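Okay, so here's just one chain, in structure tokens, the form predicted alone.
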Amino acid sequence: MKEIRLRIDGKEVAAPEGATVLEAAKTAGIRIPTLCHHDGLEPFGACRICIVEAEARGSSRLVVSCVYPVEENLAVRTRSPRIDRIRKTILDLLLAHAPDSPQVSGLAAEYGALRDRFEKEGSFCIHCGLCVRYCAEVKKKHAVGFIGRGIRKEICFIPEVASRECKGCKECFPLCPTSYLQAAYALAESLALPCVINRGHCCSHGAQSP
């Protein structure tokens, strides 16, 4: 496999062709923060915390390092005033959803994010998708999925599958950076309804309930 050479924070790094900037940085011992990344899952690029500046052929732009492939002579900066401002704003938003999450709080302290910049949200879900992707890609069960769009997007257990598969598994629980996944499962289990209704939609079909 062809080896690609690039520079990350001034350090020369070699990575196999097809690797991402995040993977190249990790092999070189250079930390890039993430919330939605998992080594055993396909890159998702949802949280945007791993954003970096990439310069190639005289042009510089912001890219999401977990999905951006390495290229020859690429120059990457993982920290800069511009990057830090963007990460801080993202964390300001995430604190409105999950102020007590250890992972979010740790990054918030590092980047000086503000707990009260945005109005608090009722959901603790930060849309990282780790539970959905793990269940689909690793377990092949598809017992949990997304409903809604944009800021109204949530995760929800699919009752007919979850009732059969989740009780003896729960491998996705430790992946959740907030308490939302466990709470959603506990709610679905305690209600024991044919489907869990969330914001006027049926989580198993995405259809509006009567």
Contents of the next structure:
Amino acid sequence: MKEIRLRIDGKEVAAPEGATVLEAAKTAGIRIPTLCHHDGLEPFGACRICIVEAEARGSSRLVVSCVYPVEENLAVRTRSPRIDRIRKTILDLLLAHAPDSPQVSGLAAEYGALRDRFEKEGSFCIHCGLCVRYCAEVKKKHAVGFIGRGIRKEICFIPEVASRECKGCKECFPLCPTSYLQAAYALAESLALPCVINRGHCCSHGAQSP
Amino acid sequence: MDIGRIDAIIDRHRSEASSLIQILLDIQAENRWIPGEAISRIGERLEVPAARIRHVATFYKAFSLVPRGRHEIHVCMGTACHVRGASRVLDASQDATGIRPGETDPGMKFSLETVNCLGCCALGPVVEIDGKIHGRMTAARAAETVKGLEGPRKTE
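Form predicted alone done; form predicted together with its partner chain now:
Whole complex next, starting from this chain.
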């Protein structure tokens, strides 16, 4: 495979063709903050926190490093006043959802983001899609999905699938940066999964249970 | 909705996953809303996970996952209609139907919605009823038109 040579923060980096800027930076030991990235999943580009400045042929652009493929002679800057300002605003917005998430508040401290800049949102989901993508790509069960769009977008368990698959799995739980997933599951469990609650004397799904 | 009808619609699109939105649109057009059994049937036949169908069906405003009335009333609240008195037209429509925007009456007769522009601002205030555009609406005429749906005897 062809080697692509680029510069990240002034450091000469080589990466295979088709790799993303984020992957190239990782192999070079340069840290770019991420929230929606997971090594086992397809790049998603949801959280935008991995935004970097990419300069090619004299013009500089803002790109999301987790979905941007490496290019020959690309010059990438992972920190600059402009990048920091954008990351701070993204974190300001995320803090309106998940002020107590360790991952978000850790980054917030680093970038000086403000906890109270925006009015608090009722849902503490930050729409990273890790649970949805993990369930779809790794487990191939599709027990949890997105519904709605824009400000009304949220994650939602599909009761028919979740009642069969989730109880013994729950592998998506530790991926969630805010623990909203656990809350959504507890809600789905109590509202829509009677089998899980009436353990033992049930049901159509668990044929072997008495 | 009859499972045979759902199958017929899916067959018309040769059971391809790429036809998901067309199939949903056809079901929506025929049934006025997309019932749960349609989602599971489409999922089986197209091999598309139910989570994905729900995502698509909740993404577009054209689809409804809750039952809709026999008559769809869309009151335009766009800027041009607004300045020409759309809010009075909406009030009159609410009074005539007894429901608020986004709702369907228990008798399944009306569903009322507000829209942000129907694209014919010169006709404002505009109300779209069952796909037909009614321009230069007044509160009185809106109430009259809504009450006249399905003949005068059936209105309260």
